Every structure is written in C-alpha cells, then in structure tokens.
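Take a look at this single chain, the form predicted alone, given in structure tokens.
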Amino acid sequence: MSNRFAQLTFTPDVQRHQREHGSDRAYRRMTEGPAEADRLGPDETLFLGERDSFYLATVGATGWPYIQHRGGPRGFLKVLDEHTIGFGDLRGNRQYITRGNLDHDDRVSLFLMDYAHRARLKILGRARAVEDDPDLIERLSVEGYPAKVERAIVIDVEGLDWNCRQHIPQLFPADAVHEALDSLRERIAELERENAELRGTRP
C-alpha cells in the first residue's frame, strides 16, 4: 500500500478501529509521507494493459456509492502517462449513472482483478468525461472493436494499492480453458495414433 492511498483511506474512524484491533502500528507510518499523487510504474502499466474488465465506483448526489462493470478488449484501459489512465466510454444501457455522478463528484475508485494469477490492484483518482476531443477519443478507441465510443473518460491517479492475494479464488477465462483443452485433445489423439501403430492396428 502506498502512503498516498493510506492518507486517502485511513480516516480518523478507520484509524480508531486499527488501534482497537491492534493493527495501527503496522500502518501508522504509511500516513506520514508527503501528500503526493502516486505514479504508475512498469508493474502497474503492464497490469492495466492486460485487463479486459474492471469495476468503477462513483458517488451520486444522494451520497450512495455506485459500482459499474466496464469491459472491452484486452488493453482498452490505457496508461496515458505515469499519473493518468483513460478509456473509451462505450455505449451501454444509456442510464448514464456513472456519467451523471461525475458531474456531482469527480472522485472514483477502480478495482482491477487478475483471477488467474490471484492479483488485484485498487486505484483512487479523479475522473472527467471528455466529449469534445476527437483525437483523444480516437486514441482511447480500440481498432476493430465494434462498440461505439461515446466519450473519453480520463482519470488522474491519486493513490494505488496492490492487495494481498489471500482469499482470491483462482479462476481462468473461458478462452484460455478452451485453448488448453484443445491442446490436450490434440495430444491425446496423437498418443492414440502412436499407440495404434505400435499395436499394429488402425486408430
């Protein structure tokens, strides 16, 4: 966990519970660093570039948090520089809850999972919708992907945290499972042919 992430999330109430449950010593120093936004390093850049989905949380005018799943082809979430990420906002059910919430409060939280490797990255930032910059929208579009990009969403990263892998189930995407099964089937067929030849019979 970075100092900045701790500064943003360890509120007085959180710190009180840390003291009551005996974890305050482990986290105390994490709030003492400079209040500077975190930088996206090589590990974060690689991880973000491999994602094909993530969860985005915003807060509406009623104070209720709202979490929305965002998906697309692998790499649709792009690192623009060491402090900024962005993605093309694809047309969906046209409820515009996330879009409206950003007019009220630009603070967002991203939750990114890699179930196959049991890894997760959390990001806090400030987001803005960009609808009048065709060059940026084109940069954040994915060539060949048929969904319509309505706008660009640009997020200035404030803090990030690599969570521990404890309790993350190991899951694999269907295409990876099918690819592995196809390879196994081909190998089994090859062994059956070899076995039939050794026995002097046809497969």
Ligand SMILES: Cc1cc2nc3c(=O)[nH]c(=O)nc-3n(C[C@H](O)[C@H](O)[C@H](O)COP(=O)(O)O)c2cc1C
Contents of the next structure:
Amino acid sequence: MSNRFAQLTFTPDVQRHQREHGSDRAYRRMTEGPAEADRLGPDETLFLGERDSFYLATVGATGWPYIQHRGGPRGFLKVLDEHTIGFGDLRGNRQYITRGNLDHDDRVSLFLMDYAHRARLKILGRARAVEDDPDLIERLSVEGYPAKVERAIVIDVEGLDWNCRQHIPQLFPADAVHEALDSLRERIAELERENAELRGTRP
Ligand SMILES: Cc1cc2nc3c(=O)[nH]c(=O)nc-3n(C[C@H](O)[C@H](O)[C@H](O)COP(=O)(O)O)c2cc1C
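Give me the form predicted together with the ligand now, not the form predicted alone.
Shown next: the complete complex, the earlier chain at its head.
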C-alpha cells in the first residue's frame, strides 16, 4: 500500500480499529509520509492497458456509495500521463447516475481485476466529465467498437494499492479458453486421422 492511499483511507475510525487489533504500528509510517499523489509506473500502465472492464465507485448526494461496472475493448481505459487516466463513457441505459454523482463529488474509486492472473489494483482519484473536447473524446474512443462515446471521463489519480491475491478465484476470459480449446481440437483431429491411417480406415 502506498503512503498516499493510506492517508486517504486510514480515517480516525479505521486507525482506532488498527490500534485495537495491533496493526497500527506497521501502518503508522505510511500515514506520516509526504501527501503526494501516487504516480502510475510501468506495472500499473501495463495492467491498466490490458483491462477490458473495471468497477467504478462514486458518491451520491445522499452519501450512498454507488458502484457501476465499466466495460469495453481491451485497453479502453487509457493512461494519459503518469498521474492521469481516462476512458470514453459509453451510452447505456441513460440513468446517468455516475455522471450526476460527479457533479456533487468528484471522488472516485476504481477496482480493477485480472482474474486470470489473480491480481487486483485499487485506485482512488478525482474524476471529471469532459463533453466539449472532440479530440480527447476521439483519443478515448476505440475504432470499430459498436457503442457511442458520449463523453470523456478523466481521472486524476491520487492513490494506488495493489492487493494480495488471497481469495481471488482464477477465472479465464472465454476468448482465451476458446483459443486453447481450438488448438486441442486440432490436435485431436490430427490424432484421429493418424489413428485411422494406422488402422487402415478412414475417420
Ligand atoms: C439498453 C441498455 C440497458 C442497460 N440496462 C442496465 C441496467 O438495467 N442496469 C445496469 O446496471 N446497467 C445497465 N446498462 C449498462 C449501463 O447503462 C452502463 O453501464 C452505464 O454506464 C450506466 O451508468 P450509470 O450506472 O452511472 O448510470 C444498460 C445498457 C444498455 C445499453
């Protein structure tokens, strides 16, 4: 966990529980460092570039947290620079809950999973919707993807946290499974042909 992530999440209530359970000593150092936003390094950039979905939490005016799944072609969430990420906000059910929440509070939490490698990354940041910058919207669109980009969502990253892999189930994307099955099917067909030849019959 980075210092900045700890500074943003270790509230007095959280710290009180850490004290009660004896983990405060190990964590205290993190909250005492300089309050500088985390930078996206090569590991984060690679990881973000491979995602085809993530979960995005915003805060409503009622104080309720709200989580929405965001999906798109692999790499649709782009690293714009070492402090900034963005994605094209695709037209959906037109409830605009995330969009409306950002008018009230720009704080967001992203939760990014790689089930195949059992890895997860949490990001805290401040988000803004950009509706009047066609160049940016174009940059955050993915050619050929069948959905309309209504606006760009740009997020200034504040804190990062790589979680451990404990309790993450290992799941593989269907396209990777189909690819692996295709090569097995080809091999089985090849062996069936060879078997038929050896038996002197046709498959
Ligand atoms: C026709 C259509 C219907 C949808 N219905 C739902 C739905 O019932 N529930 C949901 O969570 N997302 C639904 N989605 C996906 C959301 O519209 C999409 O994720 C969008 O980003 C929602 O943003 P919001 O939850 O911030 O309003 C639908 C998308 C489309 C295209």
